[in-house]
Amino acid sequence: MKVTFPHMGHLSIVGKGLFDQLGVEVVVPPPITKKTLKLGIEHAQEFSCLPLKIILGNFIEAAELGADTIVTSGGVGPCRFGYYAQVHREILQDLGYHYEIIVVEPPDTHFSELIQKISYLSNGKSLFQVARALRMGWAKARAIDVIEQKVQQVRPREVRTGTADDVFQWSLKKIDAENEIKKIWEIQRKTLHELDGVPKDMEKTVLKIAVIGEIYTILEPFVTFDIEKHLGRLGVEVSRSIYLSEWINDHLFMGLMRVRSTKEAAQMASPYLRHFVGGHGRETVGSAVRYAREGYHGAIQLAPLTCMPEIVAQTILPVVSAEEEMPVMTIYFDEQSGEAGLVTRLEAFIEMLYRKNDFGKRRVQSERLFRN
């Protein structure tokens, strides 16, 4: 058995760490490129959303490397993602790829099923060994998120653009290669120390913007042309409405770990939205409320084009924006999206936020630039 799974941000490091502990051979798909997207576009239905197409490309590329078993997630509610495993199965069979597909349904409602599937994948490893593997996956996910949150703070203030990202890439390679939890924490500590030492301009005016919306679009930088790096270079400190370790804690560990929970965001969506609409639609609304009350200058909703839960959220966000007094911009992505257009929209949104918040220094700089 050679297991593969889709990319979603740094999920490959977490998944590989977990399966390595179980003694399962893993085939990580090649990093997402235009070729990956092209494969997905060629073989998926035209009106499928972007995650389905990219993930299909991941599976085709992994099959070429010898993978024969897919581990992917299911879903509940009105979001189409719950059907994706079946759609992928049909398309791959038609293309002649004979994968075994193991669908992991949301663990908070199917926890015993999750254990059974992990036990099957690990060829009957003991519960203790499964727990140890889950602990390894958690350690890697949490370390990456803690470091990345620090990078999001340093990026807009660093003197030399790219320094924080260089440190981050170094830490990712170290965490990926490490198989001892104690040493992962040591890498985390050392990386945070390195980031503290990055030369910064502490006098610089920095905006705080929340990135909210659909989880795959938020976590996978290929989809958004690495929007967080663009925002950082434009002088913006970013916070995401969901990080991978938070999702793991909410759905796999039942909230036992002391980290922020998306369930709090769901509760804060009331009275604007009182019920589940699929995906993370309710959490998107609640996150906008939470970030507004935390003093963020603005929020950007990200989602794949035609994402129904996020369309529902988008219809409510103007009311949230008006009542909570925080501007919100929505950006949808599909295969026709372009990086230049994205950057233009970001620049306009940021300039509007600077003017709204009366940052005189920034205005003076803009006026000087205009005169020159």
Given for the second form:
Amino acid sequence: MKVTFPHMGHLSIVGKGLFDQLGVEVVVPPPITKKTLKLGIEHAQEFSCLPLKIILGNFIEAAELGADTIVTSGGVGPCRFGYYAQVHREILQDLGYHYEIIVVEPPDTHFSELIQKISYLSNGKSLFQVARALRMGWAKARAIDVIEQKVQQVRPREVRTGTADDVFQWSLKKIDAENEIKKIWEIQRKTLHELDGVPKDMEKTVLKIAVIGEIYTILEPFVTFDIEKHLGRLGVEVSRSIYLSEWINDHLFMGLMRVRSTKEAAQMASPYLRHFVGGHGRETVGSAVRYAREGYHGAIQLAPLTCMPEIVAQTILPVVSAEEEMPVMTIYFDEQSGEAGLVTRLEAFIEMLYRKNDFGKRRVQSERLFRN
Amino acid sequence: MNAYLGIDVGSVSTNLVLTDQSNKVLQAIYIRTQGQPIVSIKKCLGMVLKKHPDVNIKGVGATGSARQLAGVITGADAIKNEITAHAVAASTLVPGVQTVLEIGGQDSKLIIIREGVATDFAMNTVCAAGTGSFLDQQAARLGLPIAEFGQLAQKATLPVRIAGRCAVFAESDMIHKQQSGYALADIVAGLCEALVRNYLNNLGKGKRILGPVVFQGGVAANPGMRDAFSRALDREIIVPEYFHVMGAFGAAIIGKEEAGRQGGTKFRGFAAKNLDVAAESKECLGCPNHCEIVSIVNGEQILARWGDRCGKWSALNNAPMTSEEEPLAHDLKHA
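Show the form predicted in complex with its partner chain, please, because up to now only the form predicted on its own has appeared in this conversation.
Following is the full complex, with the preceding chain placed first.
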């Protein structure tokens, strides 16, 4: 059995770490490129959203490397993604790929099913070994997120563009190769220290912008033309409404770990939106409220074109924006998106925030971010 | 004489504005880009030098979709997006403006301004119906010079309702109305109304459009569109004197501000119009993305580079070099 799974940001490092511990052979799909997208567009329905197409491309490319079993997620509620595993199954079958597909439904609604599927995959490993594998996945996910949050703070301030990203890429390789939890913590400590040492311009006025919206779009940089790097170059410190480790903690560990929870975001959506609308629609609204109250200068909502939960959120965001006094811009992505249009909108949004804000107070705050 | 340059290189037109210290327009140039931005920028510079041979440029700003290119060729002090440039220009020429409607060759923008600062904006995303290129096309199809198109709309007695949601369907609906025998003036006026509806539906979502409202961009020359906006918004529409070159005007003001901050301009001088600037594109084979890398070269010297997703080529922009010293040559297809 050779297991593969979709790419979503740095998910592959976490997934590989977990399956390696279970003794399952893993085929990580090649990094998402234009070729992946092309394969997805060619074989998926035109009207399905971008995540379906790119993930389909991942599966086709992984099959070429010998993968025969897919582990992918299902979903509940009005978001179409819950149905996509079945669509992928049909398309792959028609194309002649013989995949076994294991669909993991959200663990917080079907927990026993998850355990069943893991024990099937691991060929009857003991619960102890399963727990160790989960801890390994968690350690990697958390280390990546902690480091990336620091990178998001360094990017707008670094003297030479790209320094923080070089350090980040180096640490990702290290984390990926490591299979001892203690060593992962050490890499995390070392990398944070190194990021502290990156030459920075602390006098620079830096805007704080939140990236909110649909989970796949905000986690997968290929889809958004690496929007966070663009923002960093434009002098913006970015925070994301969902980090992978937070999602894992909320849905897999029932919020056992002490990290920020998207459940708070969902609560903060009230009174603007009191219902579950599928996907992360409610969290998007709630995150806008949360970031506005934390003093962020603006928020950018990202979603794949035709994403229903995010369309619901988008119609509510102008009210949130006016009431909570924080500008919000919405950008949709699909295979037709162009980088030039994106950059023009980002520049205009940021320029607007710069001309609007008084930065006197905020500079003091940002100086405490780094040790030196 | 001290002066400031603003250059706006768009999809359809290349505009240049020369201003003095007090933001007064000394010269406004509007020529067609015709897909040759480098040639048209040089041509504009030549026209400035011809009219003002003694001019001393103290600051340059560039905007428009070819703003990076224009910035590199002239040595601009500020390279800013079109939305900022248009907002700055409108609030300078029409103090107190609260809404800017801008329709150019291929895009349209709506900018909300409060107390002199842009607070919200929208740019057309999925549809280019109602922009200059579409109007141009329809005028050509009807055999009308574009300049007469709007005046004909003003002669309408009863504008026909045209489905303007999509440019292609708008055209089929117009043809259908023509075949049914409606007067051309009524159809043209109906088209203007449909395009205004489309604009307001696409860009105006949830935004409060307050007066004074300024209408600028090439399409503002069309009195049919002006009247349609005025009727749809039920208020007076102001079309500033330099409506067709507002982006360039805004760029000149921003260039002046930035040169002031830096304490001098980076302008290459009018010699820029004689530079042997060319764009060379190569494919990078460093990863499966196969980005098309564009290099702007002046003879042997590489002035700038962009088009890469990873940033390793554009990062070289800070270190000018010649093509002899290519550090990443092994990635290039035609190296």
